[in-house]
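Next up is one chain by itself, shown in structure tokens, the form predicted alone.
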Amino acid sequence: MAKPKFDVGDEVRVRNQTSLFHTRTQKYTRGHVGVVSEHRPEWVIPEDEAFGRVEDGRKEPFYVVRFKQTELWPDYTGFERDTLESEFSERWLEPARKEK
């Protein structure tokens, strides 16, 4: 099992890239910075499993992330604290800032 390469709390920004099969991450998250909330057991990444190879798919950690509303939507008019969770494989995460 790999280690993963960020931990609870670090500030993470989702690769904006496209993908020419299934994937799960959101259009709408892509390029956003959010922060790791919380680690999630290795599994086959999404675009493998779409086309059924869970047991010789490629497998990585995945990690929950969680946004500010206010990040993901400009115009959002809800309350500042409000924010939306979700589950990435760690091939489309980056760190939010470049190390020097």
Contents of the next structure:
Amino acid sequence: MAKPKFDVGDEVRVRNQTSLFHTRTQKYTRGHVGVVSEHRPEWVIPEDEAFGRVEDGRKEPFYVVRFKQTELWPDYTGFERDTLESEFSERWLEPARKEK
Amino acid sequence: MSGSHRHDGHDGHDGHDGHPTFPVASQVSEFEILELAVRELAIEKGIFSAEDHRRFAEWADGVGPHGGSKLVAKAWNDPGFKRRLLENGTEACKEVGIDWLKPTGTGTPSDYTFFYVLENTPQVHNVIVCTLCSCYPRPVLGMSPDWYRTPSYRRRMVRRPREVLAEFGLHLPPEVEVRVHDSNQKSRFMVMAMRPEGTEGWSDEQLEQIVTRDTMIGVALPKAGRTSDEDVQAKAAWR
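Output block for the form predicted together with its partner chain, input the form predicted alone:
Following is the full complex, with the preceding chain placed first.
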């Protein structure tokens, strides 16, 4: 079991990388910054599971990331406090601020 | 997609020959044709049998939202169960007779990994959606309503949740945080609303009646005296 790279409370940015193959990382979250709100157990990433590699697929920690709606949508019509949560495997996340 | 007309001039109303050219096919969506083709291939390849498919379909069609109602009602009355439910939803389900591994032994592949109950508070209102397809906690809520699967619900709930909730008749005040949960991976969610006023001393069975499907999706709030079975007061759309 790999040690999760991000802690609850960490600010993370969703990577905007290739989705030539199967992914469950929605387009609307890519490039956006949120906060890790929960850890999820590691499991096979969808990029492998989609091709039947349930046994030998790559396993990664998963995270729930909470976004402010106003961060996701510049023209958000609700209120500042509204949020959205979604899950990501580790490969889709990077620290929100580059390490010095 | 589900339109009954083929827009190719052969929809039976153009008077070419008086016979509709696609009398049956015009009522079948492309998605249904695709499902049928994949199913037949899977049967031919021996992945499952037609009998397996029928049994599973029968099971799936028979599951309603009653399991979910039971979970919420029991949690409202029993703080110990509520704690167990919030800590490990999949495990706590077994206490009301729901085993997420049934009926296939590995879970329904698109459904099963983890089940989380989202507890509403005076500060936070939760609502679920799946923008990628139609993920839904079927073992506890049964088949999802048609609108849950529509692109317009999926794309608008993540982007303009307060407007969509208002269209369902649910207006939440600005001091309540609306939290949308996009079921994009293997977790499945269900909303546990706050126990409404006027239900003090109610039994689990009484409470179950007011925990309707929509309150567990998060587009409605339970109310004493309002159940999913009561007659709907409908007005004629026009006269």
